[in-house]
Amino acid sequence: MSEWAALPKVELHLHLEGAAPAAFIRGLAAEKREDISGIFGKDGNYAWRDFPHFLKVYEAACSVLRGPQDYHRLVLAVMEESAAAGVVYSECFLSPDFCGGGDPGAWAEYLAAIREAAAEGERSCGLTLRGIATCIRHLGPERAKRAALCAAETAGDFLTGFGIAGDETLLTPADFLWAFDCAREAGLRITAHAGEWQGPGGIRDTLRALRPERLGHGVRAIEDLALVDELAEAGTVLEVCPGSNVALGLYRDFRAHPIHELDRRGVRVTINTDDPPFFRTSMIREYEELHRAFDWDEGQFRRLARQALDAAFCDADTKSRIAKKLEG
């Protein structure tokens, strides 16, 4: 077992979808009697060669994923992969287009689904989950503000936050203001992908636009180190996904990541996994690696689950629980 196993640790970056264990998804499929069998290599895990054929076998994984019962499914499988990884606490990314398609009734019925399998998964694995909705930027616009509008209308004390993924170099932050601002009004916190497909100019527009607290991955702030500045300087959190980053060929391996210059440049950066099984990683993975590069030490891991947790989207009494699970 690896040293890093029993660490606490917190996440902020996770797709539901996309974590979900390739097995789960064969067996899905298997029982709906779908073959796709074509996005799994011969030793059974997703397969993909480059980041479009990424994003096509990760749809073609949702798409056995068909209803509330199957996303209670999924969350009990997700939540006893992170907690085996010693996660403690994580937020997860859930899509209303994904679930029920943009309609608020349809959304509804998923949610409660889920947050049934994270009360009993919490139960079972000790693993406290929050949700965070988010629109899909290259559906546009208009998908983006009935999924601002589903997640306003369920906001509360498991969906806590809104955010923004799918493919960043297309539209503008501007052009999701709308829905952004539906959701902060819904007291909901906000978050967006930025700076991984795009430079800095992207992360600028993204912060002028949005006005979020953390940036999903955010790692190429590291090309204009006057914009590193100013995220120290505003406290802004980067949900960093080093292995996610290495794996679709951002940086060439781990030592080459800039999560290391950006912490030590004073850039609230956490550790996060994106879409493990995609990536072939997880939270003890993540943990070995950044170890290797940077001779980090629990010391250091300590220290940033810690900031992770201060940047959590959950509610005091929750944070403070875990605070203790922390410290264990």
Second form
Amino acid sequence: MSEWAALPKVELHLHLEGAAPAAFIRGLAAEKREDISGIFGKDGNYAWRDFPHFLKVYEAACSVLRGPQDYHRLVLAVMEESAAAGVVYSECFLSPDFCGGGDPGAWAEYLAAIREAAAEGERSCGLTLRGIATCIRHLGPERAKRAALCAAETAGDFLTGFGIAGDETLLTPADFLWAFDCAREAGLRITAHAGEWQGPGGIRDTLRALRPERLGHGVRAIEDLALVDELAEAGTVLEVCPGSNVALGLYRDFRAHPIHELDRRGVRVTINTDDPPFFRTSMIREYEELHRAFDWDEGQFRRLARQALDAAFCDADTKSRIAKKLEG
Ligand code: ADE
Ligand code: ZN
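Output block for the form predicted together with adenine, input the form predicted alone:
Then the entire complex follows, led off by the chain already shown.
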């Protein structure tokens, strides 16, 4: 067992469908007699070539997730994996586009099943889960509006935030202003994927247009040290996913990843897995690789877990309950 397994962890950036174990998706496909064998490699894991292909494989995997009951099962499977890696609190991205096709009534049913599974999972694995609704950038602003309306109607103690994922190279953040204003007015906290496939310019555009408290990835800020200083000054939190970035080829390996330098320069970084089975990672593997690359020790990991909890979107009571677990 890894020396890092038992250390209590907080994860803020996990796509629910992206966390679906390959065996789980294969099992659902078999039950429904659907052939999606093309998305798996010989080893049974997801197989993809590059980011656009990853998004296609991801969507094909999602195609067998149909109905609230499938999501109920998915949540339990994902929580088991996360809890086994020592995660005690997790925020996961939920997509109204995948859960009910943007229809508010259908979304409410999916969300009820997800929430019920989260409560069941909390009792069985001791992990607290919260949801962040996301729109998908490459589906365009109209679909994002529908996603935001779904999210706004269900904002509360479980659904705490709104964000945007998908292909960052398409459209601009300002195209999604209506959706983000709608979500913000409903009391949802804001995060946005940026600085993964676009450099500092894309991050600045996102900060200006969508005013997020947190950025999904954000790591390419390192290409502009003035921007790094601005992020540090503003306290913007980066949901960094080093293993995802290495798997997708942004950086050669963990040693070449900017997380250490961003942290050193005072940016509030956190450690996350993004889509763990797609990138053959887990929170334990992230810790192991960061320890190996930068000699990060238990004190550093505990500090970053605390930093992640401070940046979590849940209410104060939940935070103080989780804080006790981090101290243990
Ligand atoms: N959706 C799932 N994973 C993603 C990633 N790494 N970037 C953008 N959108 C995503
Ligand atoms: Zn992501």
